[in-house]
Every structure is written in structure tokens, then in C-alpha cells.
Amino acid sequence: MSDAGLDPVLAEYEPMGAAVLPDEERWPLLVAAGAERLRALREHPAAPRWTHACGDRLDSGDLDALDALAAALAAGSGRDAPPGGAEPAWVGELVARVHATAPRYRRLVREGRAGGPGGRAPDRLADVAPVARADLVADLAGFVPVDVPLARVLEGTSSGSTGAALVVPLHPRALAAEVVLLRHLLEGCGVRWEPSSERAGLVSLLAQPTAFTYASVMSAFGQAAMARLTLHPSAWRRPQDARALLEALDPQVVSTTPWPLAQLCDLADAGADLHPLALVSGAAQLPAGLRRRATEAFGVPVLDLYGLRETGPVAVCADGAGVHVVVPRRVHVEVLDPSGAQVAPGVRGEVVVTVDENPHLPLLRYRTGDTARLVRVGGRPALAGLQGRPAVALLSGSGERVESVTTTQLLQAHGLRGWHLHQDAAGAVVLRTRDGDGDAAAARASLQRLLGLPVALGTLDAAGQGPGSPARRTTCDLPGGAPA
């Protein structure tokens, strides 16, 4: 890969360029022990060149709510989908609330383009038109309820598998609730995950060169240390530092994606002294062979957690059987055909999600661009044969594997909404885009700098254009294009 440094189009990743808050605002509940863990992590001799600073922004009211959530999950009180495929009771209330508070839906009702006559909101979810990432990109503010205070809003970036890049407004409590959910899921696997003063509670592990990395503590988890790291060599001062820091942190849980998971397995093969309680893979499809390898390398549960940044966790496969069971959140899953109609149970279609967990972005019938068959496992809804974003990497001119998330960062920064980036078996790379979509020539130049290879330009055919939310694909015919 080229060593030309950060591509100018990715200026948002300039180290510490997005870190603006003081620590007392990042962690309003920070105590002395947590502050010391944070200092030790930031100043660890093997620490990377941190590129960001990020806290949880939780307050005491959030902790009470998270405790109540944990208790509700433990008691199984009402967060699972109802039996028999019925729509959860909260969905109808959400349909009414969103049409009363979200500008986009208020406008649709007012203009008579949604609901019944006389400015009435729809009565049923089935009467709500599905939306896609392109709708969020075009009018994100239209989806944010007007009655939710924005003083503590956090920003999360999402590349996803379809549509353009997106900055997602997140509520601190909704993010922390994902850890509560994860503890509940691990409990179901026989893993008790409790805060430790000696180990990091969580490491979020990446592998791409352009990434926000930071040290943190988790206020809702005993102020245990947490870090977001990338294994890419460019992030570290010395080659041995990544392994040294991971061994020093000995994280209880590692949340990652397939490519860095493969590298973590490489470290285990090399004798790294790591003892995770569990591994969690998300963001891209987890190959079965890699899951087996990780299970054998560490001897712990490997959760394949499906979700999008916009929706949060949707479903989980804990046993490698290939069926993702919908998690106990306020998330309702449908499988629709291209016209937006529900397909029969067991028939493949697009996964569409309705979710009410993030107060800043409740979503009604959100198209994911992923496909699956809706089935039931133990009476609970589940996704069989889920086909999401594959984990793909291209081979650079210097022989380095470049994850598709890295090329996606570049392409979306140049305004492309749909593309097919392909490397053939001879190593030749071609970028196909939609006519008039973004700056394809500039995107090609960025790719050539990144890969150190010539990149040909082409045009997506009709099949690649997609209906409203065009596909974004990266494929590679070379051996080793998928993690193993």
C-alpha cells in the first residue's frame, strides 16, 4: 500500500482533529480509579498514536436506566418478540409517535402522502413506506424527533453495505445499552462478564489504517478500561507494540470484524498471552472457517452479531449454525420483496428493520440491503441464510491486503453512492460507478494512491444500479481475498 499518508479527502481522520470536549464532559461520572485507568492506558509505553478521544457521556439517570434494562433482560420481561410471529405491541405506539414528532413523517401526513384522509397518521406499520440509507443521507434531520434534547448527542459514522456514508446521531444511553445486551447474550452462553480492575473490560479491534483509536473507561461497567485499537502497523510506534498492549490489557471481551479477528488468531498462533471470555464479530459476514479457527484458538464463545450502526444490534448467531436470532431489544424484523410487500415465512427477501432504541433516530421499516429468510427458532424470530456485507480485501501493489472498509471510506468521501470495485485473478482493478454519481475520477486517483496499482474506470450496468439505494460491492478473485 502507498505510504503517501492520509488521503486529503479523509481529513476528518486527522489525529485529534475531532476531539473537542474536556474529559469532565466526556465522562461526567469519572471517579479517581477510572481516571487512573484512563491515564495508564493513554500513557502506556506500548500505546499507539491515539487519534481520538471519546467518552461515554453517561449521567446518573442513565446508570439507573441501564440497571433497570439489565434487570428486565434477566427477568425476560417483555423485550423478546411475541410468540407466533405477531407484531410487538410497541410498534404501533412507535408508528404514531414518529408521525407526530419526526419532521419527515409529519410532512408526509400533512401533504397527504402518508396515512389516511384528513391528515391522519397510518394505523399500521404495514402502511408505512420503507426507507433506505439514501433517505437518511438526503434528509437525516427529518428523522430526528423534535421533542428529544440534542445536548448530549453523539456522532457515529456508518459505511454499511448499501447507500452513501452516514453520520448517525446516537444517544449515550443507547450505546451503553449495547454493552448491557452483550452481557445478557454472553450470560446465555454461560459466560459471566463482570468488571475487573486488573483487565480491560472491552477492546474494539480494527485493522484498517484510517480509523479513530482512543482510550476510554466504561462508566456503566465499573469504570473498567476500554480501548479502540487498529492492528494496522502504521498506528504503532514499534512493530511489537500492538501485541504488547493487547497482552497488557488482556481484554475480557474483544469486539471486532472478520479481518482483525483473523489477525487476532495469528497472534494467538504466535503465542500471545490473551485470555478473552468471548469474542464478538460484526459489521461483515463471519466466514464459518474463521469462526471455527477463533473458537479453537481461544476456546471461548464467538458471537456473530448482525446489525447496522443506524439500527444497533439486530440478531445474533451464537452457535455457528448459520441462523441469527433476533435479539431482545425493541427491534422488529420483516423480510420484504422489492415492492415492499412481506414475503411468506421462509422465503428470501430483504431484511427490513423497525427499531426504537436510539431516541435520536427511531426507524420505521428501514431497508438494510441485506437478505435472509425469516424463520422461528424456539418461538423467536430469526434470520436464516443471512447475506450481508462480505469481508473482502484487495491486494495492493506492495503485497498488503487492503480491507474493503478502507476503500469504502475513500469512495464514499468522493460522493459515490453506488459502485462495484473488483480485482480480478490477475490483480487488475476496475472501479465501476453510476453515471454522474460523485467524482469518479478523483476516487480513482485516491484508490491508485492507496493501492499502488492502476485502476480502470467503468460504468455500472443496470443490475448494479439498484432501486433507490444502489449496491456497493467490493469483490476479489485473488486467493486470500477473504479472511480465514
Given for the second form:
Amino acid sequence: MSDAGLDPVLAEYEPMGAAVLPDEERWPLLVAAGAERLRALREHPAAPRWTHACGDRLDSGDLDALDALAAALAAGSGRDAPPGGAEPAWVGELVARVHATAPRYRRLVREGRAGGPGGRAPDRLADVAPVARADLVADLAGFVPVDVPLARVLEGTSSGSTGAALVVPLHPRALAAEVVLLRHLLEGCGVRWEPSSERAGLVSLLAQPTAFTYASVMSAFGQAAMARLTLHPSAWRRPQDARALLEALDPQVVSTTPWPLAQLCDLADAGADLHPLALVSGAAQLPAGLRRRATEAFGVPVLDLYGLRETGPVAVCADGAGVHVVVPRRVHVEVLDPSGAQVAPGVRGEVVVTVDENPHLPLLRYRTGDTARLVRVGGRPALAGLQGRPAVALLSGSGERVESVTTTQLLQAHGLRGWHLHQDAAGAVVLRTRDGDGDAAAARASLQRLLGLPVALGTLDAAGQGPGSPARRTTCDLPGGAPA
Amino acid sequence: MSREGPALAALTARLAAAPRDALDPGVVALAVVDDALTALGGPPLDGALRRRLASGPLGSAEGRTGAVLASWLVLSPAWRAAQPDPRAALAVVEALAGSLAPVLPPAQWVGDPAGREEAARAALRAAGMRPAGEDDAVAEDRWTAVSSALRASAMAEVAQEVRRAQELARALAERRAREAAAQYTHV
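How about the form predicted together with the partner chain, since we already have the form predicted alone?
Once more the chain from above appears, this time first in line as the rest of the complex follows.
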């Protein structure tokens, strides 16, 4: 960044400003060995300036449930989509439950505007009108079932690629279930991922300057160490510390996104002593070239995990063949045309997700804004040619790559809901926004500070509107605008 | 699918013609119900049923008056011609006394045209019937339009949803929620 200071609009990232709980509430199940791992990680000589503290909040009931989930996945019992393209049995039950418990849908029933005959609650998913991120932003409470206790709700945020920043109500158990899912997916790649007392179980790796970083342990994974790190130099006390800490942790799994994955490959090229069992990439499309590079650099499986914070993981591409197979969760994927009708099998359309994993946010027909063709792989539903969020970075005035996640943080903090931020082949930057949406002038000033470049303002035309939500696009015509 | 019942007008007229005594809280409702069911050919109320009615639908003054009016209704010639089954009559007594009376005072079943229509439609629904000349969809729409129970239930739902939205906003704003929990993937 051209200016090392934190933009005032990003005050929520003030170091440790959001960390308020005692450790016993962060990790209710913490034992001595886990506590020692945590202390060693926090106080490691090469540790970054941690900006946050995060536990897993799991209790013993959660552990039992997660064990049961792991057993169910191992047995293949009931979590895979049914063969032949049929709708999973749980979908009909979810349609009924959501219409009885989620305020948005109860309202539709009361007012005779629901999708069933005569405006009543529908019996089948096909009669449910799709929703988009803008609907969640406008009325989050409308989607949260009234009968689910809120005592353990956690605030998650999603920047996403379409629509406004969104608060997502999360549940600790649903978050921890992602580790169970990853273990299952890796097992499918021939990788046994077991807790180690010597190595970190997982490192969540970023590259942007403004990021929550924390040391943690995973109660549902042998209390193995876990860390969220950013490779951006501003996060570290000394330039060599990032590599030194990664080598000391030698994480079994690195969960990351395309830009930091490219930097991790740079570290491997530079001889870093790292031995991951697998790499997991998410948040943005994984370019094929980068995937090959990572596979060759580490010689391990690279999972390209597709999903949204609102839905959790949806599909995974484990072999680089470009087809994302729907993961064994209670997630049902359809591909719809702009009118909301299902396209014929194999025809490109918008990916629309129905999911029942997060008790605080069951979703019926949630538009992702991403497109793909629905196909079947080994009898299971899969997304071919998935076009989601491209991994993009702009070039700052000082020659530094600035990931779109960083510009997105700034723009949404200024209240913008839709935009197109573009850098042309000559390096000129223009921010196009919608009239009356957020504070475009202040956003421009923040961008200029971040990039060290002049930023022109423009108006977003109708073509910049996505289905149901205004698009949030960042594009760059300069060479190196995508990770490789 | 319901079966076709008597004309709505016949039932509302019957309610409008209810004797003033029917609204007298001193009437022994259980005895009136017992008389009605036996008049329709049913057995006298046994002990268990008496206890269930007394502690349930007939446990309030409104419920008892509602039961008396329901008995008056099911003894009408139009009703008996369409549905003479005493079990259906018992269902009507329970529905009107237990579900309608708490949300719509029985006096309105007699004195108010809208109340008469609602009571008559509630009785038909309880017996699995629709008014003569209406199909199921029309009957359902008109019931939705007149039902105090639905309105009360909708108001209760709305109140619950308002409370819940406030509770969610408070819970998410709490610092313990904002600290969040570790996230393992980048979806």
C-alpha cells in the first residue's frame, strides 16, 4: 500500500479491537496440551502482530455431533445427493419448515403471495421464488427461523462478488463441520489427515494487508494448532518471519485463496521447508495455471472449493478437470435461467443453492450470481465450467499488487452496494458506482490513498446490474492482474 | 376435498334466530351438548369425554356459550339434512368452543352478520364440509378472509417476528458474537 496507515473507515480491523472473550469461552473444551500449543503459537518468536483472537466455541455436544457427522460421511449415509438428478428428500421438508418458521416466508403465506396454489405455502422447491444477496441484506431477520435459539449465534461477514456486504449469522458447529468435510474430501483424494502434536493442523492463509490474523486450536481435531495468517509484509515484525513461522508450523493443510496461494508457491520456489498434505483454495476462481503450479510445487492434491459464506461449501474440484462436484452436505444445486426456471441439463445458467446446514440461515433457492452447467459425475451433481469470482488485483502507484478483496473492504465500508472498479492497460483507474449508493467521493479518496493513484469516478450503467443484486466487479487489463 | 354442506344462509339464519337463553352464562353447557348429540343419535357423553370437554373447550365462559350455540346450530334442519353424524357434531362443538370462542365472542356469532358468517364457516370446516354452491378454493379463500383465528394468529406471528428481529440484531451486535469463531475455509 502507498500509505501504511489503516484507513479510518476500516476501524473494525483495529488490532485486537474485536477480541473480547476470555480463552475459556473461546475454547470451552481446551485441555493442557491444547493450551500449551496455543501459548507457543501466540508467543512464537516469528509470530506476526496478531490482530484478533478466535476460538471455536465448541462444547461437548458439538463434538458428539461432529463425530456423528464424520461417521455418516464415512459411511456415505444420506448426505450425498440422490442418483439420477432427483431432489434430495430433505428439500421438501426444508421448504415446509422454512415457510413455517422463517419470517420472510411466513409473511408470504399470510399475505397469500407464497409460491403454492392460491398463494399458500408451496409443497415443492420449484414453486419457491429464488432470493438473492440483496434480499438477505435488506431483511436478514426474515431468513432466520424464529424457533432456533440465538444464544450461540456468531457474526460472520461476507464481501462476496455480488451485492452489498452482508452479515451472516453463523453457528459454531456449522463452522467446525467444515473441518470434518475437508477431512472427508481429502480422504477421497487418498490423503489421511490426522491430528499431529508436532505440526499445525491447518493454516488459513491470506495476502491482503487488512486482515484478521489469529492463533487458535481445533477442539474437534485433537486440539491441533491452527493459525490465520496474511503474507502481507505489513503484518510481520521482520521480513523473514512469515516464512520462518510457516516452516515452524509446517501446516498439514493450507486453506487459502488464489493470490496467497501464488505467494506460497513463490516461497516453495525459494526453498521453503513446507510439507502440506493438501492445499485448499476458495473465495475466487482458481486459475488452471496456478493450480498446476501449486500441484507441481508441493506434489499434493489441490482442492478448489466453491461456495459462499452464506451457504458454506457447495462443490469441489479435486482433480483440476474443471468440474466441481457438489459436496456431501445438505446442499442442493440448481441451474436456473434469468426468469427463475430450470435450464435444460448441460445448459449454462445461474447457480442457485438450497442449503440446510447452518441452523441460523437455511436458504431456499439462493442465487449465487455465478454461472455453470449442471452435469453429473459418477452419478453425482456437478458444476461444469463454473464462472464465479475471478481473482483480480490492481497495480498500485508503487508497483504493489492490491487484491480486489482489499478494495472491496474499502468500498463496502463506504456503503457502496454495487460498483465496477477498473484499471486499464495504461494503469488508469476508474470507479463506477450507482447514483445515490453510498459515499462515492469518500470511497474514491480512500482508494486513492490505498493505491497511490488518481481514481476517476463514473456511473454504473444498467449492464452492471447482476440478477437480483448490483454487481461488484473489479477488473484489470494490466499484465499480472490475475495470480499465476 | 370437503363434501358439500348446507347453504351458508341457512346456517347464519339459524344463528341469528338463536334463543336469548343460549347466551345466558347460567346454562349448563355440558347438558345442552349431551342433549344435542343424543338427539342426533349418538350415545350419551361418557365420563372421560365429559372431563375432556369440561377441562378443555368448555373450561371458559366463552367456551361454554360457544358450545351451546354450536349445539343449536347442529340441530338445525339444514344441518341435519346434510350431516346427521353425531361425531361431526361433536367436532363442531369442540372447534367452535375451543378455537373460535377465545378469539370471537359468541355474542357476535348471533348479533353480528360477519360473526355469524365466521361461526357458520368454522362449523362447516370442523365437519369437513363446504357451503353449498362453493368449491373448495372459494370456501378456503372466504374462510381466510373472515377468520378471526387466522387474524389473531397472524398478529401473534407478526409480534413474534418483530421481537425476534430485535433479538437477532442485539445478539449479532454483542461483542461476544462479533469476536466470531475461527473459519477454516475461504468460501
